Every structure is written in C-alpha cells, then in structure tokens.
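Consider the single chain below, provided in structure tokens and representing the form predicted on its own.
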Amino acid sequence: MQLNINGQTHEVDADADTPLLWVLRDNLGMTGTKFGCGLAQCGACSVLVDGQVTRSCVTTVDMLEGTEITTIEAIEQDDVGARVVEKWVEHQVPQCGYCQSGQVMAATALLKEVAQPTEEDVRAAMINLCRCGTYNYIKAAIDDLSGRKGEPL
C-alpha cells in the first residue's frame, strides 16, 4: 500500500492491520514518533493525520490510503510546527523528552486550529502524559504562541 508520510509516499510492504507507529519506526526509520503504552492513552506515539492528532500506535494503516500523514521529522516545514519548536526549546520544556514529540504535536494541531485558544481549548487538546511533570512548561510555551499569559494547569 502506499502511504503519504510528511509529503512524500511510502510503499509499505505491510499487513493491513499493523499499526502506523510501528511502520513509521520499523519499517521507515522514523523514531522521533515513540512507543508509550499501546493503549492510546499517554500521547507519546502521536502524529497528525490530516491535520488531526492521531494516536499511531492504534491507528491501522489500511485507515491511512488517502490521508496526508505528518510526523515529528516534519513538523517544523509547517509554520506553526516550526514556532511550537522554538517556543518549545526557548521555554525549556522537555526534561527527559520522551514524550516532547507527541506534545509537540497535540500543540501544533490545536495552534492550527484555534490560534488563540483559551484555558479550556488548552486543557482539552493536551492531554498527553508527561511523567516528568512538564505541563507547566507546555502551557507557558502555548500561552506564548498564543500570545497572552495564563495560569498554571
């Protein structure tokens, strides 16, 4: 099947009902996209799929023909993915940086979408885990792209 992955397509040479993460990773060599808990839950395996946030690692790829999929490898060709990087790294967010792609990710889509989102389209749209605790951080960096100043989570 082919799969059209940060603009160009992919053959992949995959069962239908392999999940996007592990093709991206195994398959493609793309592993700024990470495993967590296979269960959709933490966040650290997400990508946009036509603009949308994606949990890869319960995301078939026989979902995907037709679909223009973005990764971390290609979030800063966008505009706004290029800003959430740079706010990213100018509010030191990531401490261990495990789950900094897919949070990178959920920013970039709601950014896209709301370009000045309030405190409940921030609290909606990151719901990805951090086990080091960065929230803070994450909402800061948003607040900033967003171009005012909140409370904490």
Second form
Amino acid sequence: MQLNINGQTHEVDADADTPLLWVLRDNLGMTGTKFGCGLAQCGACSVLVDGQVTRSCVTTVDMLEGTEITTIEAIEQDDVGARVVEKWVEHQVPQCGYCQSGQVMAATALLKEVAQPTEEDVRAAMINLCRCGTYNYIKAAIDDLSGRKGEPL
Amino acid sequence: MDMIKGLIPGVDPQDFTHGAPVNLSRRSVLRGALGIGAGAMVLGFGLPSGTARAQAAATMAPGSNVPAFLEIRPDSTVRLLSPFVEGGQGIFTGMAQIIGEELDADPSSFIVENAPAGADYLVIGGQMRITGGSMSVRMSYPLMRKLGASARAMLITAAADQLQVPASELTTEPGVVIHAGSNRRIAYGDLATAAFDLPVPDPETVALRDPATFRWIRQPVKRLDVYDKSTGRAEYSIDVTVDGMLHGAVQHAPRLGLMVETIRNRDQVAALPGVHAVEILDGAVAVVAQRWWTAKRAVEALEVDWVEGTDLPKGWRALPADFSSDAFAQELAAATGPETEAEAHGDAPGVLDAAQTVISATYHSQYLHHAQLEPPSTLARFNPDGTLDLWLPNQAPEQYQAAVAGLTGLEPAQINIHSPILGGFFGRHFLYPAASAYPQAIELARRTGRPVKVIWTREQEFLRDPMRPMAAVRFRGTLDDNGMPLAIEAVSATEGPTEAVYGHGDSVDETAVEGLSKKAYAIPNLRIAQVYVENPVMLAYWRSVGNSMNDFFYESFLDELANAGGQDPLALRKHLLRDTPRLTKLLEAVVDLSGGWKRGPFTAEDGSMRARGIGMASPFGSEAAAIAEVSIENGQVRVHDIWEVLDPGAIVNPMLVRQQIRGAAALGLSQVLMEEARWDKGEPVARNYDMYSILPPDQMPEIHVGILESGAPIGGVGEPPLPAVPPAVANAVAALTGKPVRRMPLSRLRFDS
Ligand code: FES
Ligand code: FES
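Cool, the form predicted on its own is there; where's the form predicted together with the partner chain?
Once more the chain from above appears, this time first in line as the rest of the complex follows.
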C-alpha cells in the first residue's frame, strides 16, 4: 500500500491491520515516534493525520491511505511545529525526552487548530503522559506560544 | 568505602564490579562506544594507540585517564564519555559543566555519550559506578574537576612544545591556548592529537580553578539534549538497529516461577508469514520475526501450558498462585517477628508502656511500578570475533557486563555494553533477576545466529517490573506536659530492596527504614525497628528508595501527635528542630515561598475549602521541605499548589535542580494520589496505564521551587525532592477533613466534598 508521510509517498509492505507506529519504526526506520503503551493511553506515539493528532499505536495503516501523515521527523518543516520546537528548547521542557515527540506533536496540532488557545483549550488538548513530570514546563512553553508569557520556571 | 556502603546501605561496592581487569585499549573502548566504523572519526587521538598507553589505561586510577573520557575534535568540539547515564536528570549537561569549567571549554561545545563498561569509569570511590542513589555529582565532583584540569594541563604542555615557550607563559580562554607574550593562539582542536598522546599528569598535582571565578558551575546552563529530544532525534535502546537484525517479542508466564510445559500450537504459529522462530525460554515464550509487530501478534497467539518450575534461575521468587497484595498488607500489619533496631535513644518502650495516653496507629504503603515510559528492550549481537554487543537500558554497565559474563561464559572484556540514554528509569534499570530482556535477547541471538532485538510490551513489562516494597508501620507515641512528643516508636514490617536483591542479613536494611530513621527531630525517646517479612514478589529500588514511603509515615504520624497535643504542625516542627539551624532555615524558606503559613481549613478565592500541610525529608545527603494546598473535588483530593525548597548543600546547575524538584514532586504526588500496583490471584491487576494510573497533566499543580545552598557537603538532587511531598499532601488532607491519612494512595479513599 502507499502512505503519504511527511510529504513523501512510501510504498509499504505491511499487513493491513499493522498499526502505523510499527510501520514507521520498523518498515521505514523512523524511530522518532515512540512506543509507550500500545493502548492509546500515553500519547508517546502521537502523529498528525490530516492535521489531527492521532495515536499511531492503535491506528492501523489500512485506514490511512490517501491521508497526509506528519511525524516528528518533519515537525520543523511546519511553521507552527518549528515554533513549538523553538519554545520547547527555550523553556527546557524535556527531561528523559521519551514522551516529548508526542508532546510536541500534540502541541503543534493544538496550535494549528487554535492560534491562541485558552488555558481550558490547553488542558483539554495536552493529555499525554509524562513520567518525568515535565507538565509545568510544557504548560509554560504553550502559554508562551499562546501569548501568555509568564515567569520562566 | 564505608561512605559508599552508607550510600547504598548494605551493598559492598565490589558487588557492582566484575573484579576482572578490563583489557581493552582505549581505542577499542571508544570504538565500541561509537559503533563500528566510527573509529576513523576519533581524530583527537594519535593512531594507532600504542601498547604503552593501553597499559597506562589499565593501571591509572579510575576517573583520571583523560583520553578514556575526552576527545577534542579538530573543530574544538569536546566529546565526553560520561561515567553516568543520562535518563532525564541532566547529568550529561552537569558533567560538561564540571569538566568544562576546569578544561576551559564551554559546556555548549560538548557532545556527551554514555561511557562503555570499563575500569576507567569506576569513578565512585574508585570502586564502582552506578547511576543511582542521587550520587552522580556528589560522588564524582572533585574527580571530574581534576579530569578537566588534567586535560587542560596536557593541552598546555602540547602548546608549549609547539610554540617553544615555557608552559608557565601560557594561559587559556575557552577552547584556546594563548601565549600573551607573542600574541599567539592555538585552538584546542589543533592541539588535541599531540596533547592526548602525552602522559596524563598526576591528578593530585593539577591546579584547580578558584570557585570564585567559575563561569559555568552554578549557572543555569542549558541542557545539551533538549533539541534532539524535542525533534525525535534522541536515540534510546528501543530505537537501536543493526544490519541483519531480527525482532523478538515475548509472552511471560502469568506468574514468575512458572515454566513452559508445552506450546499447543507451536507449529501453526511458526508457519505464519514473517515468523522466523518460536522459542521456549525461562518462564517465557518468544517469537522472532522480520518485524516486531509480527512477532508480537504471533507470540500472543501462542497457546501455552505452564507448570510450576523446579529449578528456577538464581534470584527468582516463585509467586504463590493465590498471592494477593491486600492480604499481604494485612499480614504485614500483623507481623510479629523479631525486631531489628535501626535507631534508638532514651527509652521509648519504657516511656510508652508507662504513659497514660498513647497515640497509636498503623500506616500502610503500596507496591509501585516504575512505569518509566520507555519499555525495556535489548539488542544482542554476537560478532565473528567471539565478542558480544549489547544495547540495553541500564544504570550499571559493569554489573550487567559481569552478569552477562556469568550467563554466557564469555570474558567481561568480550562483552560490549552499550548504554543509550534512558527513557526514564527511577531505579528500574539496576540489575534485578527476571527483570531485564537481556537474557532473552542473548539466547534468541544465539539460537537464530542473527542479531535480535527484544522489546517488551507494556503488558509484559508490568508482569516483570520489580516492585517498590510495601510496608506496614506500627507507631506509638506519647506527649509531654506541653503537648510535645516525648516518645515515638515505629516498627516497620517490610523488606528493603537491598536485602531483597542482595540477600537478607543480620543487620537492618537501611533502604527499608531510611526516612523513619535518621530524622533530625529532637525526640527524647525514640525507637525505630524493622520486622523483616520476605515478599513473595520481586522488589526493586524506586526513586528515593526507602524515603519514598517512610517520610510519609513519619511526617504524617508527627502531625497526628501535633493534633493530639493541640500543636500547630509547623510550630511543632520548629520546636523539634530548634537546635538544627540548617533545617530551621529550610522550614522558614518554604514557609516564605508559600507566602506565609496558613494551615486552614480556609475558603479560597474560588469558594473551595482548602487546607495546607507540611512535610520534610533528609534523603541522600540533602534536605527538603514541602507545603501542599488541597481541596476535595467530587470526592477526590485535588492538589492546587506545592511549594518545595531543597537544600543540597551546593549545586552545579540551578535550572537542572529546579527541573528535578518539579519532576520528583510530580512522582511523589502521583504516588500519594493514585498509584498502586495491586496483585490478585497471583497476577498483577493492572497491565498497562489504563488500570495503573500515573499522574496526568490535569492533576499537576504548579510546583513552586526554592533552592538553598547551605554550604553543607554536596548532596543528591534527583531523588531528594520526592519524599517530602506525599506527607505534605496527606497532612493537608488531614487538616481539611479532620481525619488522619494512614495509607497511600488517596484514591483508595472517598471524601465528602
Ligand atoms: S504508545 Fe500509543 S498512546 Fe501510548
Ligand atoms: S520527559 Fe520523560 S516521560 Fe516525559
């Protein structure tokens, strides 16, 4: 089957019910998207499908033909994504970093949908787990991106 | 050595080393760390490395062999092989600051990777190396400064030779040696080849910078890894691939101790497309396939009959089929075995037996998962020259190397341990029996003749993740005429992680009682003891170890005594710490940070009823105090704010310290609010994050942070902020509800809104 990932068409040889996560990681060698739970619980595997944040561990590839998939590898090619990365660095968000691909994807999806999300929007959209407890930093970075710059943490 | 023993109590540092000399030349050490083919890029070194230098490497004190740690590239980029693994705590950045300060190289010019296993890297007391116990900076700080200074001295010597001037006329600026007299400058990158061929000076003779002139130590230097970690470029064990690799997935026996009797459909599964092999392992079945998803689907399709194993691998505990963690908690509460005293002064039992009023209570903690977000994996590759490469998450490369040597019969020097950065650890990646994928990956690579990477699903991980121990603590306390504590006795029925992993001895396991013992409060009569109860499940270290639960017990009971004596909990603590200026100051600092003490209950601006609680802890050579503000929402506790001040004596990077305080506070909060690994009928009830809750973003309060540098000997940072948080929350809830909180997690309890 053919998948459009980061603006490129990839010929993929995988069973129809293979989750996108494993096609990305194993078939295509794109390991920036992470496996955390495999059960749509943690968000480490988040990618964008037609701009919508999607958990790739439970999204099978047969549902994705004809869609545009964006992964963390191409995030800086997107203007909003590049700004998110810049603020992630500025606010020193990551600790172990394992959840952060997913966090950056979720933040990018939110900001592409609403340029200036309210705190309530942020709470509703930023639901990925982080075991290192970087939540205050994630919030600070997004507040900054939303024009609510607070004290640096 | 005793100091080290004290840090991981009961553990002889020798246990962490394989004892055998590591017979690798420095070049092969570096090559191993770089991966094959990268050797040509090691430009800082004279090639080939002579035998003389390799021998020197074997005889030099750990932590002093400059070329084993540092490489300076032609562009003056500094590549550092860190003795400590990066797992989120920012140690790569901290090491670059410490070494860069003395080397005179900007930390931002560093590229840091984890060092391979090897004698040069046993930097903790020259005996061992682990990344844990919040030890990295405090145990290696002087050594790493000297390492940087030695490297700088070598660069100056090489420059003196090149410029034909006395070394005493040379100075440095970041990345450059300068001869002011002739106005000549040579970049480090142009000197490194010659410099690192020179003998390494005696570390005791090199001059160190005056701390007053530090440019990077104590500054909020930016982390070196955040860009890669924000763009998916950072590589973890689970991401590593090598040519010709196959993927392995496993199905563990539902209980540890069960072995495979038969696989009923082995042939059918083996015939599935993409499946390379179906294998039986110790307590598990495995499928090796072209793709991991194929392997995972196939291994889950296997129909396995399990039987009780008879000859279990060393250290495995066979779990009883009827094991229930709730029943075990009751058993702990009732346990009456011999009591081993951890601390005693005055006559607590006598005073308590004679007292008219005794306050007594039994407290409980729960089993916990590490729940680090990166599931365990191991990639194993046997090489044609008989060596074995392993890529796996680990906090102790030499320990794993020794274990693999024992498993395979290879010499330690034939085993290359690669330690990619960790997707969280929290104590998960020490060497525990049955808890790592490496025996499986090695065995599957051996049987298939191909490199194999085994990845555990979250479900397989939660079946084998060793637990933070649980405890039941029986307290008795009595008050003097002023309502102040006169006697406290705490008897903890528990098993410490150290005795669980390394064997139960005669003396008390410090990691079982720390946080009950060694509290700074002036209690006239005190007795802390342990009743050892062996756990049916496998146990492990968990961030802040014994303190993670013991400070909750002690600090919560202290509030019970305060209430009984009609004392304010802050005033009571101040009174009990009146002779301890460092902690008095710490208490004042956290109260100031919170805008002044108000216990409540009080009505907040949003109309909710709230209260505050306080907790303190003295873990890993540091001191911490926290205040939490809570309300009850829909029958559950909501934490609105946490204020925490940490005094680690002295710091290297305030930004990293603040990150660690917030991260550790979040984990402490997660524990007290919602985490519990329950077992029923011999199996874990939760096998993924759906049933095992960890703190989600919408329950994260703002953590307000303060740092005190009292000038005391440098203490830990990664773990110490955790233990004060659970009691601060519990005490706030008790203040709000009027009822003591005697067990974690709070999600077990219902509250009236
Ligand atoms: S791995 Fe997909 S949500 Fe956790
Ligand atoms: S940074 Fe470690 S899990 Fe989020």
